[in-house]
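The chain below stands alone and is given as structure tokens, in the form predicted alone.
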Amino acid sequence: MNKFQKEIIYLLNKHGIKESILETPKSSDFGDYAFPCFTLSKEFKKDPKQIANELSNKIKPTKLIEKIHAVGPYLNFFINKTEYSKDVLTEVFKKKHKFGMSISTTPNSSARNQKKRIMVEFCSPNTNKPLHLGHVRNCVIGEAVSNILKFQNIKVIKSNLVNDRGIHICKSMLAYQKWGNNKLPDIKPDFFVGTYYVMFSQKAEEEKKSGKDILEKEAQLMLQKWEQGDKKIISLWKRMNSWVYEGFNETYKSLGAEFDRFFYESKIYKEGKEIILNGLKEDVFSKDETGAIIANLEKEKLGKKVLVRADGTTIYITQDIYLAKLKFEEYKLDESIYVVGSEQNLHFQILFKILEKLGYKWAKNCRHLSYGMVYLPEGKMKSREGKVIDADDLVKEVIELARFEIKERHKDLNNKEVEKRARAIGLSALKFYLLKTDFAKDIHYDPKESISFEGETGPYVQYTYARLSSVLRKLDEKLDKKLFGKTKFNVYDEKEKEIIRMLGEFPEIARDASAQLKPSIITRYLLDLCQKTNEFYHANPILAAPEELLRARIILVHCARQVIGTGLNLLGIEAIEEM
């Protein structure tokens, strides 16, 4: 809450209004803050319009509040723009990249205890093939959400559940065992392993056409041997997984995805059975006619869910129950967020309900951050598997498109600088496009559209940042306290005041994005701020401005650039000085 809001609340309290929730009018014509009088109608036994009118006559302007005006049932407050401009710009200048960051004020406690602890689980790949387009959206969301939470002084633990066992992994292993001839990877190692998974699928499909299923049975047998600890199979499994991890790490680095903790299915898949058996004893669960242990969730309209098969084997949700417990106990979490595609919505509804039935108080603090599918224009890119787009190929595509744009604009730029900019711009295009849409929606990603330096794209925001950086370099003005001391803040025009108002809103924008787990709130804000900044840039000759106005504009340009850079960093996007 800023000092202007505090002043308004003080004035309202002074006139007998104890509960005062302020709103921000959609148009600045209706003031900077508005107090809705609906809630006072019952207490004062008057029409809210009448209450607003009476208050507008009683409450007098102050140094911070220039005008109070009633419009219908709203009491609108107009703040001192000069004072506001000085406050906002001074705070941005002083705090730099920490402007808008939440700082805990809990007294008498260690910094560790002050912070809420949240685990964000994302990516969760299978070790039988490379990361694909869906993993790209997953990783981009996971990183952005983690950054936004950290900005609110939250301790974030980024985790990755690796699905490193099971029939699909055995299929790639069996194909390599049969046709790999002990060959070492001669391409990116996760692609190498993936070719054998594809090979298995192709051979198995050929078998099906001739009425056979020998390969499928052999894969099942290999899985059984793996579970029995067969040394030869385990050795092959470790070898091929190591290749995949090497490839994954390269892709993670390319996407800017980092993890604090890896969980492996192979280490936890047997766990959870004991929890289910205890639940059976306590009548939380029951057995069906086949002898399988089930969770009856028909009252919750979630049906009946098998947790342990009649033969005593467990299923995927059983390990998820154990892993949820492990997370909260090991990391003392306040919340656990699962970044997983919308096709698993029902799975997580069932999981969380089962955790609740088991009596875990923290069950209500588990959250599924669901996202839709990503589609590419048909014919634009080909997949190695013929079904999905590999993550590395997509990254290469956007970097190539960025490289072409840069070379078109800068004919004489050296290759090293071209590559540096191409990577930053290409990844910006990809990430911004994936983050600007509500997660629940499926999206159609067009690489060429995303790379545009104009429109609602990452490169457009980067370009605005670079343009402001260029202005500051040309001014060659040293920003320090002396500059602020010389500056008058009553010289800004309406376009400039609008930018300052938006800068002042950034802390609230960051808080909303964190509370709602929506990076799209940040992307929308950045696009609007960049549009206003570019309108100002085109309408005002900054370099030709008289000295007093020039000083004020130097500060404005610096602060706008700072907030745009901070916003990009929250999205996991690099802010670059030159485009």
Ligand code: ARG
Contents of the next structure:
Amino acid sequence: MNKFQKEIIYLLNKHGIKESILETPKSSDFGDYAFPCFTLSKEFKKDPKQIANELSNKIKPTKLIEKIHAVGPYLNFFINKTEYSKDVLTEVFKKKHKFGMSISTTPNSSARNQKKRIMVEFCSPNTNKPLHLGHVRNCVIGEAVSNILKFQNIKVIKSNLVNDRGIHICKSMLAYQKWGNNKLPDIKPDFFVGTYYVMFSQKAEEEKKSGKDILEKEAQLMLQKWEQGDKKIISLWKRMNSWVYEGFNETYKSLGAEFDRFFYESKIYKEGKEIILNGLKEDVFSKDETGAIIANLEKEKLGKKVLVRADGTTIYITQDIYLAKLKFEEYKLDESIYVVGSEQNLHFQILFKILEKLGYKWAKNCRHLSYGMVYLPEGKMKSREGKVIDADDLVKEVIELARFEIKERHKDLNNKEVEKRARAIGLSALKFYLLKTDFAKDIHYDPKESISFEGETGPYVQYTYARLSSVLRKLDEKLDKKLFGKTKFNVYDEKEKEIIRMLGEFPEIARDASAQLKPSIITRYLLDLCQKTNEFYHANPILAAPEELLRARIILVHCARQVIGTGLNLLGIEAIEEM
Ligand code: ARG
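How about the form predicted together with the named molecule, since we already have the form predicted alone?
Next comes the full complex, this chain leading.
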């Protein structure tokens, strides 16, 4: 609650109103805060309109509250804008990139840590091929959500589950063993491994046409050998996985994705099986007619789920059961978030239900953050397989587009600077586009549209930031240290006051984005703030303003720039000084 809200509550209290919830009117014509009188009609046995009217006559304006006005059953309060502007701008100015951050709750005397701990698992690739288009959306969401949570003073642990074993991995291994001639990677190493996966699929397909399935059987055999710890197989596996990791790391770096903890399926799948065997003993699970261990979730309309096959081998969900537990135990989590595509919605419904059945209290604190597919315009880009788009290629493409834009604008900018800006702008275009769309929706991503400096794009927000930066650079000499002390806050016009109101709302916006896990709340806010700022910038000649006004406007520009920069950073986007 800010001091204006506190004052209003105090005034209402003084006039006999004990419980008061304030609303924010839709239009500023109805003041800054509104108090609805409906609920009072019972107590006072009067029409709410009459109550509002009487109160408006009784409550006198104060230094903070300039005007009190009744409209129908509402009592509207108009706050002192000069005082408000001063408060908001002073706070932004003082707190800088920390403006809007939730302040830490003071730990109480009991030893319990007050800080919430949340794990965000994202990316989580399989090690048989390079990262693709879907991983890009995944990583961008994972990073942004983590930043947004951290901004609320939450301890965030970013994790990545690497599915590094299983039949799909054996397929690329087998192809390499047969046709790789022990060759070392001559292209990006994860792409190199990926070619053998493709090769396997092609050869297995050809075989099938002639009615054989030797390759599939050989891959199964290899998996069994892997599970038995066959030295030769394990060493091949290690070798090829190390190539994949080398490639992945490069892609993570280019996307700006970082992790605090990697989990590996190969190290945890056995423990999952143990939990399931125990569950069988305790009748949480049962065996079906084939001998497989299943969870019967028919009552929950989730069907029967196989957990361990009849031959004793484990499946995808086996490892997840242990992993969920490991996460909570290792990190004492309050919440565990999984950023995984919507094709696994059912998987996570089943997983969380099973965890609940196993009696884990924390099961209710698991959450699947699901997102839709990403499509590119037809014929836009083709990967080597002709189907899936690789993450690296997409990143390259957006940077290429940005590079072209920059070269158009600045004919003689040096190469180093061109590259720096191209990367920042290209990634901004991609990330902003992916984040502004509702997670549940599929995305038809158009790189060209996303790179535009106008419209609802990342580069548009970056451009606004760069422009404000350039104004400040020009004014550098005039910015003295005592700027603030000398500034008058009563000189702002309506447009400027509107920007200040928006700046004042930023902490709430950041809070909402975190509570709802929706970076799109921030993208929307930034677009609106930039639009208002640009209108102001066009209408008001900043440099030509007389001293008093100039001072006030410098502060406004400074603070708007600060909040736009903070907002971009929360989305994992770099704010650059020049474009
Ligand atoms: N590796 C899996 C895939 O590519 C995603 C893993 C998601 N995380 C999990 N805990 N199941 O489909």
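Numbering follows the first chain given and starts at 1. For clarity, a rigid core is taken as the largest C-alpha set superposing within 1.5 Å between two forms. All values derive from a computational prediction rather than experimental measurement.
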| item | value |
| --- | --- |
| C-alpha of Asn13 off by 2 Å or more between these two forms on rigid core | yes |
| Threshold 2 Å Cα movement between these two forms for Leu40, core superposed | yes |
| Core fit, then Glu454 C-alpha moves 2 Å or more between these two forms | no |
| Rigid core superposed, the C-alpha shift at Lys49 between these two forms in Å | 3.3 |
